[in-house]
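As a starting point, one isolated chain is supplied in structure tokens, in the form predicted alone.
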Amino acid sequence: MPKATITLDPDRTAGKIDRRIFNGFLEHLGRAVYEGIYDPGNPLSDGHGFRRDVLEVMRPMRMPYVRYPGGNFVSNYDWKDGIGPADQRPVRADFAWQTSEPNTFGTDEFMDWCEAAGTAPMMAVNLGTGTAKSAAELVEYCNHSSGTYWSDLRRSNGHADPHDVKIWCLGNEMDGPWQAGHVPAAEYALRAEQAGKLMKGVDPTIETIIAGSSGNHMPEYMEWDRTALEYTWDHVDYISAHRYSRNDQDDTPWFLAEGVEIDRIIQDYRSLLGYVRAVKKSSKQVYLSFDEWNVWYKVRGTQHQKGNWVEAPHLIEEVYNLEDALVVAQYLNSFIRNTDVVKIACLAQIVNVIAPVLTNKDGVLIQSIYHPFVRYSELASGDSLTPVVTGPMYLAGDRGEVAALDVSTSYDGSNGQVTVFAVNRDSENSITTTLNVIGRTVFAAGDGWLLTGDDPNAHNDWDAPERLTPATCDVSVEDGVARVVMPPMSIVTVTLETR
């Protein structure tokens, strides 16, 4: 059986893990809102219309923030349509997804849902068809205490206390020709700077995110980002990155090396941020917000993405399998390893639409990608140690030879606890892995957490909702080190007690 060693040094860290890498994303798209988190009249919903069963499975995800209301939706959305008495709100045609938007769920309902879910709001403003003035008015509505038109309107709408929204996205994917109000990078930079200045004028405590490239497949990737970042550098806090991973060729070894590409994208942004900081001769830091990421390819195309102008159609309800879960874990590993630059990340999305959770009128279905997200979010805290991994390689198709193990780790210096998060990308071989902590002795370890299976396409469905569920695995401790056997196509987490 192949062998590997993961060596960790408590003095070799990438920095503190930012809990905001475990954020979510909710867009007015398909059944994400209506029939997803919000389903008035359903016996499973509470007095606000919020699905109680959805709230129950959201809470273990421990999402510090949820991004809202889009996404492509936001670029033609007037937030003023979604406030006030619900029966007086207009029904609008949604440009992005060709659906009918009733606006019965809007800003205030979202804030109430966040409180119920134990998360906080991360808002996006419309810089496609919207204006800087409207964006600043939304900040006033959400964050100003009282005594102004918009803050007093919020109070009259039943929310005396400010919503206190701290993180704001300045538009969404404005480099994409599919986006309402799409403009060249220089024009977007003007819009973003104007809006950001007005918004921070209303509330200087907020943080803002400019829209970077929609993905590294875009023709202006990095050039768009450089143009926007250079112009807005002095007034912005983050730049966004988006990626949706795909396995169109049904090539499991190639797909399971997706972490290589995720690392490359983060390195691209690390280099860009350093370059612009040097050009600007600036002492400030701007960080990366990876605020849309997931696997998405099985339900793409017009038939899956256009709603024929009905309300809450079934759109892009991806079914997630074992190999998708392994890719999701690699996103999280990369965010943890690069915690010095990645401060925010949002799983896109959270319910029904490319989501870890599906609903029907009678309950919820947990998908494969839910499990690694919950486990990592539960355990990853403290310092991100930089792992040194020695071990086997495997052939990953066109990606060539790739390390079989993808690893991140966290360390709590107050009690010496180390948690290792590891993916065995090899679809054929188990790997006996030794875990060694320099300068410390491993004296105990609980059972390991394991998600694995023989079929990369295995998935949960309504007939077999527990086909893919976590199990435990043995972790041995001897002579101050730990050992665990990682099966092929597996995610393993191990928590070590050291002294």
Ligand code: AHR
Given for the second form:
Amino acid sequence: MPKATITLDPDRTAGKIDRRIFNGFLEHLGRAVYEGIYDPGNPLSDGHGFRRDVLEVMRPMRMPYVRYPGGNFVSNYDWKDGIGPADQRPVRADFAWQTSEPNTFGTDEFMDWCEAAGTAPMMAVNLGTGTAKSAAELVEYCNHSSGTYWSDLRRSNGHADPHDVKIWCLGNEMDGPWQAGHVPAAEYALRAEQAGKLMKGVDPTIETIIAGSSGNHMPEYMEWDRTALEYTWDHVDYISAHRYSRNDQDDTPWFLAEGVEIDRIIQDYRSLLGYVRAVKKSSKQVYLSFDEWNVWYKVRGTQHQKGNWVEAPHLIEEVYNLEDALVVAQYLNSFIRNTDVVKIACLAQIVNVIAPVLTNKDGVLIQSIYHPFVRYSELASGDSLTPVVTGPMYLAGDRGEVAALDVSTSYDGSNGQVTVFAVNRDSENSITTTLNVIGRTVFAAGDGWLLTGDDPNAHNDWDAPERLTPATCDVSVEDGVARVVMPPMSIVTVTLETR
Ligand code: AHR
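Next up, the form predicted together with alpha-L-arabinofuranose (AHR), please; the one we just looked at was the form predicted alone.
The next block holds the full complex; its first chain is the one shown before.
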């Protein structure tokens, strides 16, 4: 059986893991809000109309923040339509998804939902058809305590305390021709600068994110980002990256090397951020917010993305399989390894729409990608140690020879506990993996956590909801090191006690 070694050095760290890499994303799209998290009248819902069963499966995801309300939706959304008495709110035609938007769920309902879910809001403002003034008014509505028009309106709408929204996205995918109000980079930079300044004028404690390229396939990738960053550098905190991974050719070995591309995108941003910082001779640091990421390719095209002007249509309800879960784990590995740059990341999305959880009127279905997200979110905290991995390569189609193991780690210096997160991308070979920590002795290990299977396309469905569920695996400890066998196409996490 092929062998690998993962060597960790507590002195070799990429920095503290920022828990905000476990954020989620909720958009007014398809059945994400209506019939997803919000389903008044359903016996499974609470007094607010929030689905209790959805809240229950969201909590273990431990998402520090959830981004809202879009996505493409936000670029023609007027947040003022979604406040006040629900029966007086207008029904609007949503430009992005050709859906009828009842506006019965809006800013205040989202804040209440965040509280119920144990998460915090991360808001996006409309810089497509919206104005800087309207964006700043939303900050006033949310964050100003009282005594002004918008803050008092919030209070009269039943929220005496400010919502205290800390993170704000300045528009969404403004480089995309599909985006309402899409403009050239220089024009977007002006909009973002003006809006961001007004917003921070209202509440100087907020952090802002400018919209970077919507993917590395875009013709202006990095040029758009450079233009926007150079103009706004002194006034923003993050730039966004988005990626949706695809396996259009049904080529599992190729797809399972997706982590190589994710690393590359982050490296592109690391280089750009360093470049702009250097030409600006700036002492300030701007970081990366990877605020939309997931697998999404099986349900694309008009029939999945256009709602025929009905309310809560079934749009982009991707079914996730084993190989998708392995790709999701690689995103998380990459965010953890690159913690010096990636401070925020949002799984897109959380319910029904390209999501780890699906609903019908009777309950929830957990999809494959839910499992690594929950496991990583539970265990990844402390320092990200930079792993040195020696081991077999495998042939990943036209991506060439790629290391079979994709690894990240977290380390708690206060108690010597090390957690190793590893994906075996090889679909044929098990790998016996030795784990050792320089200068320390591994003296105990809990059971390993394992998600694997023989069929990369295996998935959960309503008839077989537990086809893909995590299991445990043996971890042996001997002579101060640990050993675990990683089956082909597997995700393994192992927690080691060291001294
Ligand atoms: O998450 C679905 C869509 O993907 C979002 O609305 C948009 O930002 C991206 O293109």
